[in-house]
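In the block that follows, a single chain appears as structure tokens, in the form predicted alone.
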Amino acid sequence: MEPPIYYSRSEFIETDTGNKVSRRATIAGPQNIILGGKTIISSGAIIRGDLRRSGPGHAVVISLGRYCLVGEGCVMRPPYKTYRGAFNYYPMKVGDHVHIGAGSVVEAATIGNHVEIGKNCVIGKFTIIKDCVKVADNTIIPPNTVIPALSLFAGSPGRFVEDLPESTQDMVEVHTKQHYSRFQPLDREH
């Protein structure tokens, strides 16, 4: 097992379900965002759930399953179009074991299971990742993209380059869970 990875307890909240969010993180929007538990929101990321269709209500803009991470500095906005006339955002479907790489930006409509995006990837809008996909450091998935299950992409613009093995699921969802067993606060409380 890798070594634990420490953060300051002063700077996360921690939900009843588990779920770690940065006090450095911009989370527009609360109460449009789901987070499914044990989902690690890191420094300087942004969520955008105030992007949302226009209309009387709450409306779900952003969900996030369980056991994923949300890098440092990734930004997630919902995916926004013009449809007869009229400007309108479409909400955003992130699975469970996700993560996402620092720095990335993510204007996806779907995001499967157990898929890891790298670092400093764009994954454009409208972009429908199946489950069990890897996108690989620095790819740029240009928008309305669909990614199939077990598929690696790389470079710019985002192609496939080989397919993954069945093994992916429960490689990826090892991963998710030793991450967060591994996300230890620092100063712990007497």
Second form
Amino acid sequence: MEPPIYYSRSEFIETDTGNKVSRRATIAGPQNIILGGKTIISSGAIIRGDLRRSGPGHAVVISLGRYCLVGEGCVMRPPYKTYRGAFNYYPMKVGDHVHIGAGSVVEAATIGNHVEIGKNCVIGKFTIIKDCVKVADNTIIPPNTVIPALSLFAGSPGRFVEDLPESTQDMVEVHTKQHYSRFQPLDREH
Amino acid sequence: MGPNVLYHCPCLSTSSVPPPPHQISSSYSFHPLHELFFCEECDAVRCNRCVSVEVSGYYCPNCLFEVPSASVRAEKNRCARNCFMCPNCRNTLSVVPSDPPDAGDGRLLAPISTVGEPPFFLYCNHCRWDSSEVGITFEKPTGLAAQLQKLEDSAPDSLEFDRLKEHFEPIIRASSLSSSSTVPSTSHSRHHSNPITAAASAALARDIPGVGKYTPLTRSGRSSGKDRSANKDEMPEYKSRLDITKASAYGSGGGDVDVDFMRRLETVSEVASLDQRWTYSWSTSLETRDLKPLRIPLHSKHSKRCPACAHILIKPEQKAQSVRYKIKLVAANYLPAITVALPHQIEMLGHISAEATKRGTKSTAEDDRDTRGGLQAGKTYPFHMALTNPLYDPIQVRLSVQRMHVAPSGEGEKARRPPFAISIPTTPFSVAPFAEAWEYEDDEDMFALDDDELEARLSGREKEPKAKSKTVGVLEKRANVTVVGGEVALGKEARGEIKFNMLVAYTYRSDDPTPSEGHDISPSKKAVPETKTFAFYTVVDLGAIIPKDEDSRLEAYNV
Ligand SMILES: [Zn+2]
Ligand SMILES: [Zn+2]
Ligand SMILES: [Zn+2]
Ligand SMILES: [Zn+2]
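Alt. form predicted in complex with its partner chain, vs. the form predicted alone above:
In what comes next, the whole complex appears, and the chain from above leads the way.
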């Protein structure tokens, strides 16, 4: 019994698999980005698929699973490091049912399934987030952090706060699916 | 947070009736449905407060290594590999080689496990603390905990702890022998009575007169004299390795060392905060520069049991990072899920979202929930409750509001009736069974505004109110959800939160025949389906009434 979240039909492009991507989002290097389906990229989001590993051919830089949400003004940027003297970008993989709140910057290496990241967070380079994790609003996760499954992290630097309930997976799944169905075009444009 | 429904676990109350919602104890007795368990054996709801918890496995939260329980104690419950916490900010430390590579662009790159030159040190890429500042460096970048082992083992706190263990071990051994033979197995055996607590309570009983009779050891009868003689736990006096009066040599003992330090102090950050020193088991230096890296404490996975019958309710899979369970008896699989909403609020939020979309501005609907869709004293509002059936059989539900009185706010004032009245349907209604096909894939389950209405609202021309439809009663049935309507009438002087306790009783077909009637049941006979009823309490929170001075702001919105 949640209210719909309306968007203007002219702003969003809907793909065959139900992804909804705002025309006001910056999708750099779209050929290197994979969206799993029913994933929403909000307005003002920046996804840097152009920052790819050096070398020939094309490579997946950022992949997102099904029922994800990249909030308004989020920045998704692949992590980078200098290894044996060579600077390189590394791919970022995001699972299914992952919501990223507005204004967050993400440079993680992997994010599991059923993960909720709050608003205005910074997820540092090469962070590994396991399944069923929640990161509270305004959390700063320093580079290389590992966040174990079923835990809540908050603060600056982000620290473990508590274990999440056993039914987190079901809860997040319902929430992300509901969010997708609440996200509806407003038909009457003038 | 909008309106919500919480479920009662009866573990804290002596009666089956929960406390009224305005009592403080209410918040301890009610929980979100998804945090509750269900014991089939006892046919009862259980919560995290009452289940008994057992550790089913240990792992390091950073390297995710699963530590066998046999080595947990020897490793002092902390990761014995490469995982350290920054003593300054509690971030995880990285191992870096000497001379971190300079990016040359003025940015400080946090070097990450590059193969470099020894010595290696621990570096915090959040606050830039580094272990070479406290004289800790490593020859190789692996097995750091082992390399630090010598330092750790010779620390005064671990030496003292070893001595304490040596002192108590024979006593614990002796008391475990005596307690297993002399303590009768009363109901107290469930209360984690192990040799250590037995020894501790015996010591307490001896030192503090009168305490003894509350301990499980002396529970039977009051013959304290006799029981005391039964305690074979005469404890020899412990002599500490270090004289506590000389502890100031290690800092924070308040002696000359600290005074000297204070004299030389230039900035506050030179003093380690209490938070930074708190986890040390020994008196430590006051100085930030003396803080040592901390091995990361292990985490554990838990099994949960019913406190009454000891049946397992939660059993996680062995693998530390698996989020699956071998056994998971959660209340959400047994009890109907109830959500509550105020239609006027939902409509308002939808309207705000639509308006924002039209204007091309960012929607701030979530933040406006409290004021624009708020409740005003003296008005009557309909509310909707949606009940979702998790069972594969239909259920019959009956709702009733628990009568209550508001506690007197002062001396001599009598308990009053709450300043609002709730009407909900009192006749039973059905909720269809759950079926996989009704999963949320194509859920269009929302209160959308119809276009004309939207148009009218946006242009400020409100239509004539529609013919009043039924507010109290069953409003809608779809899939395994039944929506019922209720109404809340707020008194003129109503203030505060609108909360009420609601009893939910549901009847379902039970698969197993009742054993007591088990004479001559042949399967060929047409079985009359057994029905069972389960009842539980909820607290329904409809939100807060807007304080009077905010009313004027609302008029602009035509609520
Ligand atoms: Zn309980
Ligand atoms: Zn570790
Ligand atoms: Zn630090
Ligand atoms: Zn039980």
